[in-house]
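Only one chain is shown below, in structure tokens, and it's the form predicted on its own.
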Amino acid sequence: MKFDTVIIGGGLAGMVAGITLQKAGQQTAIISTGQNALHFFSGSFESLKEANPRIVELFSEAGVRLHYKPGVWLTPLGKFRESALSLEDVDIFPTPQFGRKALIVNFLGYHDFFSSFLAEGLEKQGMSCRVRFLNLPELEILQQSPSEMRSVQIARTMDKLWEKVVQEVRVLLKDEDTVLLPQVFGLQDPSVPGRVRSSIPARVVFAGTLPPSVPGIRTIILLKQRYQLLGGTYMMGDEVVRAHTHEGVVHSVATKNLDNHYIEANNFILCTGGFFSKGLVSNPFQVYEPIFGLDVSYQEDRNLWYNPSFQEDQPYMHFGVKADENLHAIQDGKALENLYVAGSVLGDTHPEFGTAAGAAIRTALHVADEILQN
């Protein structure tokens, strides 16, 4: 198979690009394995701070509304982050004091959302917070297993349940101005949100849970259909287990499911991940690129590889494959001509383009237009 573009890894970075290029003319390939950073989006696009036209039609035409407004997000823990630009259903506050009182509510028997961990960061910001749980008889046949007490599993039914939970939540409010509520909202209807919003007498915030993320994988989806809809090939649950490059050229690569039929291509962009996705991958001795073997840029020193404190910023997770200004990927100090990286991948190693959500778009859009130019 020969394509103008292969694109590594469908994650936010995979499918910002391959939407790009489809809609220039290319006919691109995105090799997925299905698991990606996007199962832990936040909602909020992180390191944004303009309103990019171009960024907004891109997921506009996808089904995803974007909204703008400098100020910070909420983050699970409670904790504040600086953002500007998020899903429509997730909350850019001017300041982290948004309310005076709060009702947090969560359903009984899931423990993936943090009620107690919320209330400590409003307090903290001078708003006063009362718990709830609603206990739902729908629900009851999911908390048989913990496992299927997940946001995803909870999500499907919540889109048939909102109704219910508006009139519980009615219910439970007193005089609090703000109603917390797990982001398990609009998984296949992007639209209950909205209307869960517009049911309660008191502001609405959709507060994160741990993953996998329901608007992550909303975003996904809708972020797949555009590329297919543009005539992209999309080869999920597949991994590249090798590649085939000659002075300085990537040739082509061979996946999993292909065994030895050979993809080839013009240019290839790497955007694979972090550890996650395995995009990196560490050892007792080492951290490195699993598939092309990139330059890496990582501590040598395994001590200083993580910080003990679990809610600390963790240096593993600044680690990244090496590349020029132009996002040419580093083989042994050389850059690749036809081999692009985008997205976590890179770690810090790019500070100019942003970090987190932000980055892998800044860097996907970026490597689109390189190739573009080419």
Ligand SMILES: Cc1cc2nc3c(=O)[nH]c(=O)nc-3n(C[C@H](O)[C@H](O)[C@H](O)COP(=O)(O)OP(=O)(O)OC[C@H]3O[C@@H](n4cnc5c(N)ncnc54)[C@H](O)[C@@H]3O)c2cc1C
Given for the second form:
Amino acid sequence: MKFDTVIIGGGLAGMVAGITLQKAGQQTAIISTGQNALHFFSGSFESLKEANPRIVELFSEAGVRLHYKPGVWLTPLGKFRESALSLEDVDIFPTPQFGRKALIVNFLGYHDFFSSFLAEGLEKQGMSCRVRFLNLPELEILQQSPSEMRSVQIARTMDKLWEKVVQEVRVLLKDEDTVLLPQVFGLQDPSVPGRVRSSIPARVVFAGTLPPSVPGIRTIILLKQRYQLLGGTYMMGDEVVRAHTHEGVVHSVATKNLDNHYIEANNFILCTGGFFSKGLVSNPFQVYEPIFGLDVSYQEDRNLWYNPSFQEDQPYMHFGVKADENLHAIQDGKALENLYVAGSVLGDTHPEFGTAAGAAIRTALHVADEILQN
Amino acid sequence: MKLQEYTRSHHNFEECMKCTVCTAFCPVLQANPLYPGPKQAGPDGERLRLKDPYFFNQALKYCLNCKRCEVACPSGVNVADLIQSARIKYDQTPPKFRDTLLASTDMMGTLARPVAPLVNFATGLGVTKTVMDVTLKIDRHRTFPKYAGRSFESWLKRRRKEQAAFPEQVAYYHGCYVNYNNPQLGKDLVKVLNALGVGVQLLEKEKCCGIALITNGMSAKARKNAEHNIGQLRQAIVDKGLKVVTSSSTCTLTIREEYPNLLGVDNAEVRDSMLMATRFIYEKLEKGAQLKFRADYHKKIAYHTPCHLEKLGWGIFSEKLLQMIPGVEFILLDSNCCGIAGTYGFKKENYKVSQAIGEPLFAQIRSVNPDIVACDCETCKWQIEMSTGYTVMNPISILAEALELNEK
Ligand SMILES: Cc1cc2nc3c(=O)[nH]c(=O)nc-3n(C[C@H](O)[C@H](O)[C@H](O)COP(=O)(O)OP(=O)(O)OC[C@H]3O[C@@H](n4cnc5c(N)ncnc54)[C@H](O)[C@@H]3O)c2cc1C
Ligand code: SF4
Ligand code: SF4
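Pass me the form predicted in complex with the named molecule as well; I've looked at the form predicted on its own already.
Below: every chain and molecule of the assembly, starting with the one above.
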């Protein structure tokens, strides 16, 4: 099978590149082993300092609403971090002292929402907090299997039940000006968080839970739908195992499921993510990129890979595949003409594009533009 | 550098990093609170079971074996294989009479076919359905697949000479469903392949792939079928140098993946030469062969990728073939499970869960309102037709219907 461009890895970078190229009239395919880092996405693009209209438009055309407001956001552990652009679910406040009194509402039996850390964090900012648990009969069925009482399971119920939660919260609400709820609203229907907000007479803040991230999953679903609607071919659950390269040009890739049916393309984009997604792999001797064997920027001495103090910055998090300034992949010191690299497989080798999710978007757009120009 | 290769655990279970992604994609977990979910039933449970089989949980039987957890897992853990292997290894309860009946697709077919009109009449009757519901716990809402009067095998045998005349030959593993319930699909396949200059042969004697035996706790019998089928495939592929085509995604997945992974039956010699017919046809067209389609064929077709085809990763061939037909307006339905999972949905205790799982798919089909739903799986077909009233056709049958033939 042949395409204009084949994208290896269907996370944020892969989908942004795919949507951009399809929209420009290319025929593309995304091949992706499994799900991606958006499942852990907090909802905030910390490294994007501006509301690039192109990014906002790309997301809004897919039905993902972003909002722009430089300030700080509240992390799931009750800390505040700087941000400017985030998914609409995630509030950004001008300063950490954004309210006076907060009602923190959790569901009975749900352990993945850290209400006490959140209370502690807000109290540090001089807010007083009250934590309450809702016991909804509809959730009892989930409590039977406590190990699986997770954000997504609750969110499925909340798609139908959010109005009831709103009623209960209104009963609980006294003189608080802020209500904190877990991010379990709007898995299928992106309008639900907004409707919850407008039906509670206080400022409603959705705080993060342990993964899977409900806003993250919703974003994946919507981006994938958009990509397929534009005619893109999404090959879910398949893995690129090998590439056929000749004199610096990649001709095709082989996948686990299609064995000897090779996927050909004029251009390829590597968006296989970091260690988590196996875009980068380590063993006791080296850090390597498993498909093409690209050059990787890392420290030779294994003792320098990690910092024994768990809380400190970990050097291995910065390792990444080497690429030239236009993000052509580098193999044995030479740039490959038609293989580009985007997203977290680059590690921190190209700080000019930012970090994390922001960098995934910006590198993907850059690569798509490069391909369209050539 | 192959260190990891040597330390790989069975079904890759030690690769699990507890990310919970699989739990977000398990259709059963959404509908049945008694099911512990893929992470708990798979890699988490395996750690305990390895210590002491006491930790084996009967609730693992609620797993559909749909493989959606494996498709979603970013770490390559064979979650569903872990669950099914645990059932094979630890579940000592003998299968119920009903499960034996449901699983014996070829025996049922052989018995029912000669008296097909009678059986079809009887299984369609309200009384029979009530009796089956009460005595066998086969849910009364189910429509039983109809049995055909003449088997596909006997139809094709009578055309042996005519088929042998084609310059290129393939063998066809048709499976129980084509043979007993829907010979038309087999005939359609022959029609399309003939139009490409390819003649179709039977294997000498195929047996049921055995998936229903595996999921209903009869793995010893499944292994026998597997060994028999591999012998048959080897005869066609190794001895005669043929490719073998199939039209059922589940039979194909079973032979390609479940034989080595769950039953320990080696398929290395035949694995790469057994293809879904959609892939075989696509590859022929890619190499320059041509099919001519009717100018008056106009249909709005919504394509549902069966879970097992998604796991195989071959849904793209069906998609691309349908999109090739000029008069087709093609809509790809969202990736969802229909809920039937072979014999699972036929059981009374699973009926409600099965319908709840399928609802998002049914709702989307109703809103798209296509002329036909396309799908490569026979049990999805029953489920979608029963639940939505829309006609479901295998992509091969749609190709056959849209073909322009220069009749002799
Ligand atoms: C646990 C975790 C939490 C994070 N949280 C945040 C956050 O809150 N905010 C933030 O800004 N950033 C966060 N990040 C950073 C994250 O890296 C970026 O946000 C961004 O999502 C990365 O996107 P990507 O497309 O580059 O990679 P990924 O999302 O990792 O996607 C890579 C994809 O490639 C697939 N793949 C890998 N190898 C192959 C192969 N051989 N063949 C086919 N497919 C393959 C993988 O299965 C995966 O689906 C987090 C990262 C992790 C790991
Ligand atoms: S998705 Fe894979 S790695 Fe994640 S919890 Fe499930 S089995 Fe483990
Ligand atoms: S195979 Fe299907 S039903 Fe079984 S655990 Fe995996 S996703 Fe759930």
